[in-house]
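The data below hold one chain only, encoded as structure tokens and taken in the form predicted on its own.
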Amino acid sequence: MEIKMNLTKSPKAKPDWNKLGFGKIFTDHMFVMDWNSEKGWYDARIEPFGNLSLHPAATVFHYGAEIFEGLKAYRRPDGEVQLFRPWENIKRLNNSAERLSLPQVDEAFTLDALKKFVALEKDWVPSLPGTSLYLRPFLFGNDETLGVHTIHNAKFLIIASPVGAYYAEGLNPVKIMIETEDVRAVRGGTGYTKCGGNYAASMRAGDRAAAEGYSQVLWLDGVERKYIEEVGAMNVMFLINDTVVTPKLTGSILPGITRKSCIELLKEMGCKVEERLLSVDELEKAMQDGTLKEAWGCGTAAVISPIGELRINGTSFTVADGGIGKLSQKLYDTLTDIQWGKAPDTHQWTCKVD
């Protein structure tokens, strides 16, 4: 299919880079394509970036069908553009649509629209340390009706930010609030997909530890309300005596593309990595007894985010001293590297924007 051109003839002006925040600036042009259940997907564009259109009645409004990824795109030394695996992006995208019943993208045809997106917002990619490009793809069904039915009509997206650092702390640690009340998935459900629902379901109890002073919740399982799962907006490990124990992928649990290149890269550095059930039982001992050196969030948007304190049933835990962990500033130093190419890519995660 061929992707057309409609370029703006209004440029924005580049924003302060030393501003920028997450997710506030928008680049000048959007990726769009549509899709029929007759005609398959048609008319792949790039045109000015904008406000959307939709019937008031459109299913993404009603009944949530909506999914997300969310990458980067870097600024390498050498001044040159490139992307971290943004094939797994693409194929996390369709097991989520999978799931949602919503039609799935020909990945090959994804990955050089998203490439040609890019290329042409080269020079919205900024270069000072920790920023980037963020991209995000998202896609929709907008049928302009009321009745639940399979989708007939949907609507497939790319949007860029360029953006600075995730939390306002930086790398610096975060305060982390274990959750006892709400959950964010179950087994069957949705939990291993980018849908906008989860997120929206996630917001009271993350409101709640903001209020209490903590930048994100820790989620428990759905039904026996005692394994660890996530952080609100990434996936979690823990350094337990010489082990890092992440959850394991039960079904309800994001399968972050940081989280698989973390536990790639652990284990080239002779480190011990279990993907296993953790209670909360097992982590509070672990708490208590000193035996837990470090904890950390990791997923695109933050990279690695050190907890330097965690809440669990009224009681705060100081964690590494409230500092950065040595093997977390080693894991963030090594994956950053690799990402802004500044270290040599052994693994062919990277690819570079033409």
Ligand code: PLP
The other form holds:
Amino acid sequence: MEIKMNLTKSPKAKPDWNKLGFGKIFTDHMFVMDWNSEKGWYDARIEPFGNLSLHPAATVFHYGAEIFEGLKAYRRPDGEVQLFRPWENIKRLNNSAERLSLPQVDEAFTLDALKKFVALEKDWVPSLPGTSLYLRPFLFGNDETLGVHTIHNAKFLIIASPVGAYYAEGLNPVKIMIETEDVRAVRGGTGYTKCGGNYAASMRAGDRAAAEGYSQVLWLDGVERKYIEEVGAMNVMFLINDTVVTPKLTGSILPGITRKSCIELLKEMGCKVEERLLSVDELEKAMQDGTLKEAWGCGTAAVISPIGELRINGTSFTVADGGIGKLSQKLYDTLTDIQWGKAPDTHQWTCKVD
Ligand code: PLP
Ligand code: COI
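Can you switch from the form predicted on its own and show the form predicted in complex with this ligand instead?
Now the complete complex, all chains and molecules, led by this one.
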């Protein structure tokens, strides 16, 4: 399918690269394509970034038929721009689509569209340390009727936002609270997908945590409320003695691409890594007896985010003396050197946009 180009006649002024924040500034263009059950995907185009006009009965507004992805374009030291494992995001988008009965995208076409779009917006890829161009592909049901039924119309877009650190803390440790009331997902549900509803259902707990000075909540499994799952926008890893323990993929947590990359990098560093169930009791005991050496979250937006304080059942524990643990720092450096093209890409994880 051809991608039609309709370029803006009034490009925006570039932002102050020192004050990007996360997801507040958007580039000049967006990629859009439409789908219906008869034609399949059609009318792929890059057009000026702007508001959408949607029917008030559109499925997405009523029944939450929406999925998204998050990946980044990085400015390499030689000035070129590269993506990190974008094919994994596209594959996961299709897994999410399958769960929500939304249409699948053609993976090769979507990768090509992503690269063309980023190449066009290249001047928006920042170069200051820790900054990147965050890419947000999303897909939603767009039927103009209130019946709950198979989707016949959908829309797929990619928007882009130059970003700095996701948390105001940057690489400094964040405070995380274990949530014991609300649950985010259950097996058989949508926990393993990136659907908007997962995030909508997590906001109440997030707000409560924020009111007490915590950055995000750490979710427990939805059935026994016993096992550690993930944080609002990242997977979690714990260094217990000399082993990195991370919750296994049971179907209720997101199979993070950063998680998968970290596991590989840690193993290459010679670390023992266990993907398994980790109960909150085991974690609490490890905090009490000092065998919990480090904890961090990992995700595209959050990169590697050390956890300096964990609260469980009203008791706060300091982790790694509230600082950045040695392994967290090493993992951050190793991963980000690959992402920003400062180290050789021996895994074939990156691809340039043109
Ligand atoms: N878990 C949740 C709930 C997330 O939103 C994210 C972010 O995408 C992650 C984990 C980490 O996934 P990834 O490393 O693919 O960005
Ligand atoms: C990402 O890391 O890409 C995410 O999607 C997290 C987010 C919800 C901001």
